[in-house]
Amino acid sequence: MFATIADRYDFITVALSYGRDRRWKQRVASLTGMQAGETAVDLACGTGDIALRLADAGGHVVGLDLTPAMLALARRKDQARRIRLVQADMTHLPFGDASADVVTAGYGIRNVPDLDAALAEVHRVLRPGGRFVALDFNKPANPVLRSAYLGYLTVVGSVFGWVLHGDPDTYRYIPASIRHYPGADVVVERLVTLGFDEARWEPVLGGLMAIHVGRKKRRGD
């Protein structure tokens, strides 16, 4: 499915965010506190937007995605070859323990089949004191708001799917994934359980979106 939508992915993220997607991704990069020389891994990197922002800060950046078509688009954006691109699964990261200072994800943790396994892998590859920052849709706790939100995404996704791909089901994965997603509060709880401190989430777009932030505990914390 992501191979199908790859060439329209940037357009859709901008359209569904009312043009705010780039600002949110810049906020993700800023919240990492990325320093020159540090190592970062951007999970579900898509077309490379967050990874390139981390590279702008002087980091050694790896962009990871499961879909070759997304990685090809990221490589096309990265004309200067500032990031290394890897095809791999978020639940089985091909990196050593405590090998990264920063891990990010943009619209990735909501889609992973096993959220706990993915978050455990994030914790494993981060060095003590390392930072995790992730942007994603949220699942509103209020049932009326949640129903309206999912209904809106279903209708809008169907229209975009029909216009862009001739298939109204193409973008219905977004509300479907939100229905099975525990929501931002639960993600923070799981980060704390894994051994993150300073774990929290920032509401975006009135809480319909969320940026999760956590720091892996240092030894002795």
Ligand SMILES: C[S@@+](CC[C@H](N)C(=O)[O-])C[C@H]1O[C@@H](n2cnc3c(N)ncnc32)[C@H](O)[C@@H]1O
Second form
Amino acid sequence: MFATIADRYDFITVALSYGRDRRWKQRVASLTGMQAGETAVDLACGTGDIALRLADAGGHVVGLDLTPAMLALARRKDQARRIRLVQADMTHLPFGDASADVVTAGYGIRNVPDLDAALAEVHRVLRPGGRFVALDFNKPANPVLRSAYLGYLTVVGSVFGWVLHGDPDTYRYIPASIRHYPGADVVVERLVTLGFDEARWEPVLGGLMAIHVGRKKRRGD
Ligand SMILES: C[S@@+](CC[C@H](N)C(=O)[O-])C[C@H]1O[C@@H](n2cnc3c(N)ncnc32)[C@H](O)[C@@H]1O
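Would you mind generating the form predicted in complex with the named molecule now that we have the form predicted on its own?
To see the whole picture, the full complex is given below, headed by that same chain.
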């Protein structure tokens, strides 16, 4: 599915966020507190937006994604070869324990079929004190707001799907994935259970979107 939409991905992301997506991704990068010389992994990196922002801080950045077409677009954007790109599944990370200072994800954790496995991998590869920052849609707790939000995304997604791909179902995965997603509060609970402290989420777009933040506990914390 992501191979089908890869070529239009950057356009649709900007359009669906009314141009705000870049600012949100910049906020993700700044919340990591990334320092020169640190190592970061951007999960579900897609076309590389967050990974490239992390590279601006002067760290060693790996962009990881399952879809070769997305990685090819990231490579095209990264002409200076500042990031390393890896094709892999975020539920089975090809990195050693405690090998990263920072892990990020943009619209990644909501899409993964086994959220707990993905978060456990984030925890495993982070060094103690390492930071996790993830941007994603939220699932409003209020049923009226939730249904209006999902309805809106379905209608707008259908229009874009029809116009850009000739198939109104192309972007149905967005509301479908939100339906199956537990939402930002539950993600924070799971981060705490896994051994993150300072776990919280920051509302974006009045809480319709969320940026999750957590720090892997150090021994003795
Ligand atoms: C909505 S895009 C997000 C792209 C980018 N992070 C951004 O913020 O624009 C979701 C990405 O997740 C990738 N993806 C989906 N399941 C994955 C998995 N299990 N492991 C790694 N990447 C995955 C897709 O290939 C796609 O590039």
